[in-house]
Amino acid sequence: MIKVGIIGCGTIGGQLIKAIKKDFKGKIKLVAVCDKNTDKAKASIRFFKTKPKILSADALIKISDLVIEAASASISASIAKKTLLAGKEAMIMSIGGLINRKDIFRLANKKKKHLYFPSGALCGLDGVKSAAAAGISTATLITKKPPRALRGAPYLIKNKIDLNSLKRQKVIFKGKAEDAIKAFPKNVNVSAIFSLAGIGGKKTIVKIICCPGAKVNSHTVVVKGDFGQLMTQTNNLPSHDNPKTSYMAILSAIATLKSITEYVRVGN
């Protein structure tokens, strides 16, 4: 039985809490949750007969075997580091916070503890990781989202870009993945996992296109290298609870939990 603590009880964290109760009986025990909004934390565990504890992040780490971060890129690196230093394992959803944090990856290897990064809303990462073993020359991510899935991004506010005035699709960002992560920290988490699987945030190119009227969040990956060329396209429906989160991101977190609890694994 794996003792799990979840930090962040929002869209993804809330769905993981429900999944643990429904699908992981006898394999996972949710021992604690943490959220800056105490009412949200209480609401997320209301259907448990034996209630998990509501704790601070530090207290939660102490009693957990596996800590799941589903809060924010602003704290994900700190949570990962504290968890590893405590000799525990971590699953990080806000992967953008760990770009260029090789110190944390070294710490995981030193402590011999796992850091899990679900694939999120992006499909094809198994091929990207395989291609990286031989060598990748170029890696490009093209993300298309409706205005509501991009609103509030720091890049849009800083550059005074009004998405409501758009009548047709428009490229609103093109640059390095590490810059895209800072510009759209809550909108293009896929660029972070894509970078980690491939050639890093400095070499990976990200293009973000705003598409008025679009019903899905679309991600196209184009990778070229010694292996040949790889291209995948994922059209994600948004979560019912939050248009900035793709439903696939939630499912990938649940699938990662499943792989942790099972001895047979499919894919690399």
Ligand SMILES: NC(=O)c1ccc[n+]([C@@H]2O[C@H](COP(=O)([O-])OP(=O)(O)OC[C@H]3O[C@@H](n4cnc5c(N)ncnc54)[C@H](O)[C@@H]3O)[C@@H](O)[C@H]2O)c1
Contents of the next structure:
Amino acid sequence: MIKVGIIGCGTIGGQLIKAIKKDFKGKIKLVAVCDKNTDKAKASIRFFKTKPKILSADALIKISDLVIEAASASISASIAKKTLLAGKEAMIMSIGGLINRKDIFRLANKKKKHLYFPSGALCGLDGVKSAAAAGISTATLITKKPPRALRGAPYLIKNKIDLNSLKRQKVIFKGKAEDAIKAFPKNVNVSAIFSLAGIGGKKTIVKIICCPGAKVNSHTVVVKGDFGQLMTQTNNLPSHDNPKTSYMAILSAIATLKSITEYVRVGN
Ligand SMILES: NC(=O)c1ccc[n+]([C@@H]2O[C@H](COP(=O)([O-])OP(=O)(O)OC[C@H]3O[C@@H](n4cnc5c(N)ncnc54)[C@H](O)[C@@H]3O)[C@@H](O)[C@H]2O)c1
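Can you return the structure of this protein in the form predicted in complex with the ligand rather than the form predicted on its own?
After this comes the whole thing, all chains and molecules, with the earlier chain placed first.
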């Protein structure tokens, strides 16, 4: 039994808690949850007969084998670091927080403990990883989202960009992935995972297009390299509770948990 602790009991954390209860009997035990909003933590475990503990992040790390972070990019790096230093493993959802943290990746290797980054809302990372083994010349991500999925981003506030007044689709950002992550920390985790799988945040190019009236969050990946060229497009429906989070991101976290608990791995 893997003892799991979840930090962040919102859209992703809440669905993971339900999935653990329903689909991982005998394989995973949810031992603790943590949320800065205690009511959310309480609500997320209401259907357990034997309740997991509600703890601080530090206390949760102590009693878990695997810590799942599904809270915020502002804490994901420190959670990953503390977890590894405690000799435990971590699954990180707020990937943007670790984009330039090679020190933490080195720590994982030194400690021989896994750091898991689910592919989230982006499909085609298997091909990107394979391509990177030979050499990638260009990697581009084009993300199209409706205004509600981008609202509140620091870049929009700083540049006084009013998405409500848009009548047709508009490119609102084009630049390096590492800058996209700073500009839209809650909206484009896909740029972070794409950079990690491929050629890094400095060389990966991200274009964000705001599309008024769009029903899906769409991500197109174009990669060229020694292998040839690949292009994938994913049209994601938003999750029920959070328009910024695609349903596919929740499913990918569940799939990662599955791969952790099984001995047969499919795909690279
Ligand atoms: N990897 C991906 O593909 C992907 C996709 C979508 C979202 N995300 C990221 O995953 C994270 C969770 O997404 P979500 O949709 O569940 O968000 P959410 O807002 O629905 O839930 C986040 C929860 O974390 C809690 N929280 C925030 N800061 C905290 C802190 N410092 N300590 C403890 N609890 C804290 C909040 O109270 C909330 O309950 C976000 O950072 C989001 O950007 C990643």
